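Here you get one chain, nothing else, as structure tokens; it is the form predicted on its own.
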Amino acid sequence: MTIQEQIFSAIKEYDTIIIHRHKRPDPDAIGSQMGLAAILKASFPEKKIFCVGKQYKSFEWLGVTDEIDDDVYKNALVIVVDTANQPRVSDDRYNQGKMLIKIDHHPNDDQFGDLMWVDDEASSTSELITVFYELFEDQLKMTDNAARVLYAGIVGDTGRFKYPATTSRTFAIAAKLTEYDFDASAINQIEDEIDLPLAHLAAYVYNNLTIHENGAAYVVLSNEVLEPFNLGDESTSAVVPLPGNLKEVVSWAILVEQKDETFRVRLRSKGPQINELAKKYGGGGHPLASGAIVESSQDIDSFIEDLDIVVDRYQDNL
């Protein structure tokens, strides 16, 4: 049996299925979670299907998570989507079910679960959930809402179809999803929209971005800097792609100070592979999109020096 067949067999076996995704979610995390749930609810109406994890008001347009008691996990199948490592799983009860499945598109550095389907060449986990549906479409039902949220996840994780992981399969899947009854242009608009405080933060990022001669760039968003904008940490994710719009920038880091005075680092690249650098600083991710943690402001210079080394090596090999 293929891994997809094993997963489908487990889905058919269990009466209760609980779907988790990662902390500080993005459209792909929620889209793949809610999309899978919508497909399974339509296909198996007799089953109890739940989505759990912290709810964010800004993502209510994609769906709302369920609040369930601990005893619901007894004899349940738990599926974790779009989550590379266990500390990032939203709601730490994910390991209290009878069986655990991991479906993800990040490098499989943390191998957890009884079954794992990881394809790090896929654009998104929403793409994988759509592939899963297509493999068993004679037994599964796609709904308009499932197609809507899966499309939103693909749009989000491909950067509106401009990131390197976007393939012909990605375009084909997105095209098929748009055949369902939802407004794709409205999804694109929602994911592009920012409010005025975020626009001001975007201006700050451009005005304060440090760009080295080799193309490495970074900006530090301290608590002091962020306070006037009145934005939560999850909102800062919208400014992460901005440095990539500058032709002078090859690889960049957005360092966001946390309440405990550590810095969450969002790393992106147009060429240099930065996931090994992320691992050095307690993180990981894709070769061109990763995250890490810098423990204090005193460590920022060392991190930037390491980023310079990665970019210099890339430039030397061109």
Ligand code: AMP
Contents of the next structure:
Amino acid sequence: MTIQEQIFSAIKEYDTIIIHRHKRPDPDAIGSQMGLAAILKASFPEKKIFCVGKQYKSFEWLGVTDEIDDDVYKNALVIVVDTANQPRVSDDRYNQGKMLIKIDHHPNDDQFGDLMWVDDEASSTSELITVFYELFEDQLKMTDNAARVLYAGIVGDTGRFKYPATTSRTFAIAAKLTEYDFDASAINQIEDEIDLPLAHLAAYVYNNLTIHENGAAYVVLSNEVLEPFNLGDESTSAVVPLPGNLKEVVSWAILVEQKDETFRVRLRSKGPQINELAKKYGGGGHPLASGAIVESSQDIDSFIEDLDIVVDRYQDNL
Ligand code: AMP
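Starting from the form predicted on its own, produce the coordinates for the form predicted in complex with this ligand.
Up next: the whole complex, starting with the chain shown before.
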């Protein structure tokens, strides 16, 4: 049996299925979670299907999570989507079910679950969920809402079909999803929209970006800088891709100070692979989009030196 067949057989076997995704979610985490749930609910109306994880107001347009008692896990199948590492799973009851499945598109650094389907060449977990649907199309039902949230996940994780993981399969799947009844251009619009404080932060990022001659760039968003913008840590997501719009920038880091005075590093690249650097600083992720932690402001310089080395090495090999 293929891994997808094994997953489908587990889904058919269980009456209760609980779907988790990662902390600090993005449209792909929620889209793949809510999309899978909507497909399963429509296909197996007799099953109890739940989505759990911290709810964010800004993502209510993609769906709302369920609050469930610990008891529900007793005989449940748990599926964790879009989450590479166990500490990043939102709601740590994920290992309290009877069976655990991981479906993801991040590098498989933390192998967990009774069954694992990890394809790190897929653009998004929403793409994988749609592939799963297509494999068992004769037994599964897609709904307009499932198509809408899966499309939102793909649009989110591909940077509107811009990032290199966008393949002909991604376009084919997105095209099929848009045959359902939802407003695809409204989704593109929602994902692009920012509010005024965020626009001001974007201006700050452009104005204060340090760009090295080799193309390495960074900006530090300290608590002091962030405070007047009155934005939560999550809102900084929208400014993360911005330095990449500059021709001069090859790889960049946005260092966001946390309440405990450590810095969450959001690392992106247009060429050099930066996930090993992220791992060195307690994080990980994709070759071109990773995250890490810098313990204090004193360690920022050494992190940037390491970033420079990665970019230099890449430029030397061009
Ligand atoms: P972010 O900058 O938070 O959007 O993260 C980009 C990617 O890096 C995510 O998709 C995760 O795969 C990965 N990532 C971020 N933070 C961490 C972390 N602390 N540990 C492992 N991977 C991370």
